[in-house]
Structures are given as structure tokens and as C-alpha cells.
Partner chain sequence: MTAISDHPTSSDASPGGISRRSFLKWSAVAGGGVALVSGTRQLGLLPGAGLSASAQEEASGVETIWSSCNVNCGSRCPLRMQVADGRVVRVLPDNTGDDALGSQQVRACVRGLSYRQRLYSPDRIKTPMRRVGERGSGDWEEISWEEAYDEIADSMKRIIEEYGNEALYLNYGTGTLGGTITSSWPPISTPFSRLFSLAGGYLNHYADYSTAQIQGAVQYHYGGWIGSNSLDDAKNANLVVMFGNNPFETRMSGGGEIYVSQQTREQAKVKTIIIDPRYSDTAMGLGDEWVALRPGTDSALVAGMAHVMITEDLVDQEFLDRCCQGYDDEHLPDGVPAGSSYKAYILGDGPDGEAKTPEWAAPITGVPAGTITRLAREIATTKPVLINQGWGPQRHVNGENQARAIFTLCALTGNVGIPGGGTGEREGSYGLPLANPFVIDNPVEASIPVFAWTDAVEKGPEMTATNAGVRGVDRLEVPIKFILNYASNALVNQHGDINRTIELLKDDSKCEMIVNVENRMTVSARYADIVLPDTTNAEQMDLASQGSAGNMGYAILASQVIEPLYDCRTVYEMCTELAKRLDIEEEFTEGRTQEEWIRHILDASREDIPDLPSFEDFKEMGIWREPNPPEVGYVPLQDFREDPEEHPLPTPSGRIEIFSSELWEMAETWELPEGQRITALPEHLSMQESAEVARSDDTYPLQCIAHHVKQRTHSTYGHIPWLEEAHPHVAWIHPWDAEERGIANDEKMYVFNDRGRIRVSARVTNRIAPGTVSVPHGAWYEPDEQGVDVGGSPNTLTSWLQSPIHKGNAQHTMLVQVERA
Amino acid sequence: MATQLGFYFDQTRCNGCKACQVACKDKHDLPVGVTWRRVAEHGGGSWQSDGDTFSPSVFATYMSTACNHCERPVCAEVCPTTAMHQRDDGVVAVDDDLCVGCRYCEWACPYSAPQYNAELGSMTKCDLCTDYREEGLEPACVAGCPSRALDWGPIDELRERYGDVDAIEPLPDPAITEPRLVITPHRDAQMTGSGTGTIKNPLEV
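Taking just this one chain, and keeping to the form predicted on its own, what is its structure?
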């Protein structure tokens, strides 16, 4: 099997600047409403009481996510024309000649990775900047991060180097698609399914 590629995200380094999001959008010249990489602001908390004294116990973290080029890409499974497909290197991509814009992939993906471009009449998504990688360059989001919170490469190497965490709030259960994603969680991160926070910028993600 060919080397399977994936992403790494160090949540401890992310300050929510969204430079990765801007770099991706600029590189691919994406229209308003289409954003392949998104940064979710996740937070919550409550008050703790000690007698008559109340103290806040709050948290806020950021989660940068794009397509995770999953082991089991449900987007490709539901595509009726095989336009959504997985390459030998694990990258999930769209064949523009086959896509009819039915949006089944968009509805199936728990990460909202495939996005409909009304100007093209078809689905679009992150392809891990295939053209940049062929030139020996890093994906735009990775290169654009000022705090070096993002990395990419063979997923086996990323897991060996950084661990195997891939399920923190607000991400969905990884069992759905088996994402090729590794995360170094923030100290306040909560595991998927056990979180008490909410997404604070829902219109952006």
C-alpha cells in the first residue's frame, strides 16, 4: 500500500488567528461561503462556589480542521457518480468532470469537508494542496500558520511522533470515518462525547 497522508494539529500552539484558514482560502481563490479549512472557537465553563465566594471556572480552545482524508471516507461511499474518490496516497479528491453537485457527500461528512461551490455547480474540498506538494512545497495552511500548529505527512510517521489522539471536542466520533488526523490536545481539551462546551462561532464553521 502506498504511503497514506494526513494532518497533525498542535492545539497547545493555536491562538485562533485563522491564518491557516485565510491561507487556504487565498491559495484556492475560494468564494464567499466556501471555506475548506475552518477554525472553531470552543469554550464553556461554570461558576464554583466556596461559601459566599463564587469563582469562574471557564475554558476556551481552538480547533483547526479541514478534510482529514479518512481511512473510511463516507463522502466517497455515498457519491453516486464516483466523483468523490480516494487516491492511492489516501488523499480524498473530487473529479470535476464527474461531479453533478448532488451534495450527498456534504451531508454525509461529519467534518463538513466537501463544500458546494455555486459558481462551479459542483463540490469542492481540500486535496492537501496536491499541486504545492508536487513542487516540494507544504500545503498552504501548514506554511501559513505563524505558530507552527499544523503539520502534514505520512500518517504512520505523524502518529509515531505525536501520538494517536484524534477525538477532542468539538470533533465527531472518529469511529464514523477513521480520520487520518493526530492532535496534541490543549490542557483544557475535552474528549469527544464528554464535552461541556459549545462552538462560539457557529456561522464560521
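In place of the form predicted on its own, output the structure of the form predicted in complex with its partner chain.
If you are looking for partners or other molecules, they are not here, because only the chain is given.
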């Protein structure tokens, strides 16, 4: 099997600016509503008050996510036309000629990675900027992150370098799709399934 590619995200560096999201949109000419990389804000905690004073005990983190080019791409599994497929390098991609825009992949993916483009009438998604990579360039989101919070590469190498954490709230249980994603968690990150917070910007993701 060829090298399998994935993403790395350093949550400690993310300020939620979404340069990654807009770099992706500029690169791929994506309209509003079709957003291959998104950033969720997860947070919670509480406050105490005593007379005229107050004390916070709160937390918040950002999570930038595109397609995780999963080991088990459920999007491809449910695709009735085989338009959604996984390449040798692990990149999950859409064959425009085969896609009928039924959006079943969109429903299946727990990361909301495949997105319907109404103008095209078909599904679209992150392909890890295949054309850029062929030229030796970084994917647009990686090159565009002001804080250098993103990286990409063979998942084995990413795991060797950065560890194997991939179950951070508000991400779903990685057992569902086995994402090729490695995260360096923020000090306030919570493990998926044991989180006490909520998504604070639900309309943005």
C-alpha cells in the first residue's frame, strides 16, 4: 500500500482565526455555504458570584477540521455510485463524473467533510490540495495558517512526530471512521465522550 496521508493540528496554537478556512475557499473558489475546512469553538465551565464579585472557572478551545481521509471512509462506503472513493495515497476524493449529488456521503460522515455544491449539483470535498502537493507545495490551509498550527504528511510519520491523539471534543468517536488525524491538545481539551462543554458557534460549522 502506498503512503497514507493525513493532517496534524496543534490545538495549542489555534486562535480560531479561520485563515485555514478562507485559504481553502480562495484556493478552491468555494462559495459561501461550501466550507471544506471549518473551526469549531468548544467550551464550558462555570462562574461563582459572591456579593458584588465574581470568579470564572471556564474553558474554551478551537478545533480546525477538514476531511480526515479516514482509514474507514464511511462516505465512500455509503456512496451508491462509487463516486466517493479513496485513492492509493489515502486521500478520499469525489469523481465528478459519477457523483449524482444524492448527499448520502454527507449524511454519513461524522465530520461533515463532503459538502454539496448546489451550483455544481454534486458533492465536493478536501483532496489535500492534490495539485499543490504534486508541485511540492503545502496544502493551502497548511501554508496559510498564521500560527503554523497545521501540518500534513504520511500519517505514520505524523504519529511518530506528534503522537496519536485524535479523540478530542467536539470530534466524534474515532472508532467510527479511524481518521488520519493527529492532534496536540490544548490544556483545556477534553477527550471525546467525556466532555462537559458544548459547541459555541454551531452556525459556523
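Definition used throughout: the rigid core is the maximal C-alpha set that superposes within 1.5 Å between two forms. Not measured: the values here are computed from a predicted model. Numbering follows the first chain given and starts at 1.
- C-alpha of Asp29 off by 2 Å or more between the two forms on rigid core: No, shifts by less than 2 Å.
- Answer yes if the CA of Gly136 moves 2 Å or more between the two forms after aligning the rigid core, and no otherwise. Where the cores coincide, Gly136 shows only a C-alpha shift between the two forms that is less than 2 Å.
- Message: Taking 2 Å as the cut-off, check whether the CA of Ser147 shifts that much or more between the two forms after a rigid core fit.
- Response: No, Ser147 moves less than 2 Å.
- Query: How many angstrom apart are the two C-alpha positions of Ser55 between the two forms, if you fit on the rigid core?
  - Reply: Its C-alpha shift, to one decimal, is 2.7 Å.
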